[in-house]
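For reference, the chain that follows is the form predicted alone, supplied as structure tokens.
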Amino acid sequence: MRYVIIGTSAAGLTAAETVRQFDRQGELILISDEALRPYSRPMLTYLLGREAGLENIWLRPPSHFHKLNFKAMLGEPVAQVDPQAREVYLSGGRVVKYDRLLIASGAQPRMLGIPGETLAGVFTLRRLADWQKLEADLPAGATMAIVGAGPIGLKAAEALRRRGHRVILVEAEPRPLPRLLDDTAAKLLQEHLHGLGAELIVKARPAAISGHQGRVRSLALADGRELEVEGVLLAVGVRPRLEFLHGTPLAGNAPLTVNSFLQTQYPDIFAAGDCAEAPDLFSGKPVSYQIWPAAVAQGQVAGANMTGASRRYSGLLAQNSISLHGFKIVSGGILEPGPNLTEVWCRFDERQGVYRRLVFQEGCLVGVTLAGEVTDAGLYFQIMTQKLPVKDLPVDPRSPDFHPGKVWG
């Protein structure tokens, strides 16, 4: 059996290791357009803030591929996949045949499509090469505009402030982390950002980036304001990297929709991670959440099923966590009230700066937001993942006595 995996990040690496648990002899080929062994993308903001060194980002030692008998084709982009011929064509001309294929090619940063995006001083932060470009091209003490106040934008803001840069966060929505927080939690976050010395502009859309002698000079907003900056970091989300599917029946399906076994419409082609759209834990509908734990979980299922294990992916419980200089936020599950949601419960301790927001549906906890104090986050997620009815718990999640000892003790 020949297994081919496109992508060596969380989903691809986990899938390859899982294949080896089931099949020690099959040929296993890993393809990546990066000429690097697997590394942690979440660590890039820690590199940027100089809280970690390059030695801290590698997921596995250099000998790992050899130890598990992986054949690595690193630094070789995929040009095309032919599902009928069961072949992968590399940009350098090589052709790789497969019996089972996993597409775990991940995602790439979205661009705004505005004038000036090709100027020197415009950055993204998705790959190690992006960090290297920042290190090489960012002037010391430069004023930076970060477009997008999502998790990457916020962590990048913290990192740049740590390095002494003036930072202006530009967010199109009315609040930071707009998909994760309500107004109360967002206000706590905004106060913390202010304490960090980061400026936040909401309800603002970039219109153009202007330059002088090829370098960024300012960021113009749609409302007419112009921010004098020396660099712009775009953190406005990602899109799947699936260009190599052009001309196939899988083209135009981005992210790739998979069944509960993580198979595409071709039973011998699987997909996992940021380029895939897998069933949601609660609704069962296809969803795509670009988070590391989901990529790892999907890689485990896809890797097992490539060998014929027939494991079902139980679904994704969306979850995010972020820590900014001691201020922590955790959110997960269903966050926006819908027609079947019976209650949204909130408690805000202004003196302590602690906020809890719980969402209930048909007697079960289905969503949680914690800001300022996140100690019991794992307990909430266990209850949601197991779909435990509140009436069967020894302590109600809304109770001040709610903690692990009371629930599991």
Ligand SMILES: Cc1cc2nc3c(=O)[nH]c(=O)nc-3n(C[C@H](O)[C@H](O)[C@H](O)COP(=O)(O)OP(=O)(O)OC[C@H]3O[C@@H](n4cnc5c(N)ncnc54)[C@H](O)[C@@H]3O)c2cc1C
Second form
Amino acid sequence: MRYVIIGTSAAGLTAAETVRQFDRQGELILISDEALRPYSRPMLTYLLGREAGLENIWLRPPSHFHKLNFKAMLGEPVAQVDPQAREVYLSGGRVVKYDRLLIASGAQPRMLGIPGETLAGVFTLRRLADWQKLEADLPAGATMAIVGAGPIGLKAAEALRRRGHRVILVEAEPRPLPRLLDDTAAKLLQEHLHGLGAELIVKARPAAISGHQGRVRSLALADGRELEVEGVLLAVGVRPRLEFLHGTPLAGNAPLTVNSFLQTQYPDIFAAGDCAEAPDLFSGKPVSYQIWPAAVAQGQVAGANMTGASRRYSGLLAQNSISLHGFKIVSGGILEPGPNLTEVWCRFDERQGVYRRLVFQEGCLVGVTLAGEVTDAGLYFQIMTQKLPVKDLPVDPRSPDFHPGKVWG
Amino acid sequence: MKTVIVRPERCVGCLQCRLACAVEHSESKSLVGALGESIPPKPRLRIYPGRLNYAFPNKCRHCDPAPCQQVCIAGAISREPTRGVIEIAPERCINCGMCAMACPFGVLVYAAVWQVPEKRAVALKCDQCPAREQAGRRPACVEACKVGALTYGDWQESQEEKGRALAQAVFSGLLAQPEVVPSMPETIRLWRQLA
Ligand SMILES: Cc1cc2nc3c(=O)[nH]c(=O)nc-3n(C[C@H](O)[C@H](O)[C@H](O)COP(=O)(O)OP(=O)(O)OC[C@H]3O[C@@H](n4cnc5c(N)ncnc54)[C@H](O)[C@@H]3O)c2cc1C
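Moving on from the form predicted alone, please list the structure of the form predicted in complex with this ligand.
Every chain and every other molecule in the complex is listed next, the one we just looked at coming first.
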């Protein structure tokens, strides 16, 4: 059996390791256009902020591939996949045949499509090469605009502040982390952003980046304001990397929809991670949260199923953890009140700076936001994942007694 | 694997284990020294009021597979191969909070430690006292417990089986594979026996 995996990050690496647990003999080929052994993308903002060094980003020791008998084709972009011929064509001209293929090609930053995005001083942050470009091109002490106050924009803001840059965050919605936080939690976060010394402009849409002699000089907003900046970091979300499916029946479906065995419409082609859209825990409808835990969990299921197992993936809670200057916010599950909503419950302890927001639906806890104190997050997550009715719990999640002693004791 | 076995029904809530744990994880490893350290050492287990009026010692169970390890974006959490213990490397931890979302037992706390004084906080939990284990001694909390609520030993075959079942249950709960999702009472029953 010959397994081929496109992508050697969270999903691809986990899948390869899982394949090896079940099949010690099969040929296992890992392809990536990055000529690097697996590293942690989330560490990039920590590299940028000089909180971590390069030695801290590698996910496995150098001998790992050899030990597990993985054949690595690194620095090799995939140009095309042919599902009928069961072949993968590399840009370099090589052809790789497969019996089972996993597409774990992840995602890449979205651009805004505004004028000036190709100027020197416009950055994104997804790959190690992006960090290297920032290190090389970022003028010391430059004023930076970060477009998008989502998780990556916020972490980048913290990093750039640590390096002594003036930072202006530009967010289209009325608050930071608009999809994860309500007003109370966002206000807490904003206080910490302020403490960091980052400026935040909300309800603002970039219209154009202008430059002088090929370098960024300002960012114009749709309302006419003009921000004088020397650099712009775009953090406005990602889109799946699936160019190599062009011309196949799988094209035009981004993210790539998979069934609960993580198979595409071709049973010998699987997909996992940021490039895939797998059934949701609650609704069963295809979703893509583009988070690390989902990539790992899907990699495990896809890897097992590639070897002939029939493990079912039935979803993961949407989950995010943001730690800004030591202040933590965790959110998971359904946060927007839906049609079957029964209750949103909030408690804010202003003195302690601790906030809890719980969303209930049809007698079950389905969503949680914790700010300031997150130790018990996993307790809530466990109850949500197992869809346990509140009435069957030893203690109500709203109670101050909701802690490991009462839940598990 | 030798591990700390918890018997909540024996716990009287005296907190001696917490004190011993904090001292063991201090730089000086002595009570007097610990009191004077600039980064106060933190205990790695907590005693909660449980149900049925028991006190409830809560600590890392070194699950296998370990959900916290799987979600660690910094590659800071690993299983020590010979002791079988789940460890967090403070020099790699980035205090991101991912592990708190994954741990169904709520054992992680975030605080400064003397090993990395430059960091505001890192994730902390039971490491089963590596220096003591290497020297053939019992973990500090076990040594401090005078009522037999914390003991140290090898699992019996059957308990090992239950341990695996539990870890599997907890883990699959996180992954939500319906064919193996246990009901809450089963999880709790297993967990009680395990504890
Ligand atoms: C700065 C930053 C911070 C983040 N922080 C968090 C966080 O705190 N928590 C969290 O849960 N998630 C976080 N994420 C998201 C997380 O990193 C992703 O969800 C995760 O990396 C997805 O893994 P993946 O394996 O699906 O894809 P990727 O990590 O995107 O990897 C895809 C791989 O496929 C390769 N590839 C793609 N196309 C081709 C091709 N044509 N030919 C050859 N190779 C190809 C790529 O080079 C890459 O190696 C963060 C991301 C970033 C960028």
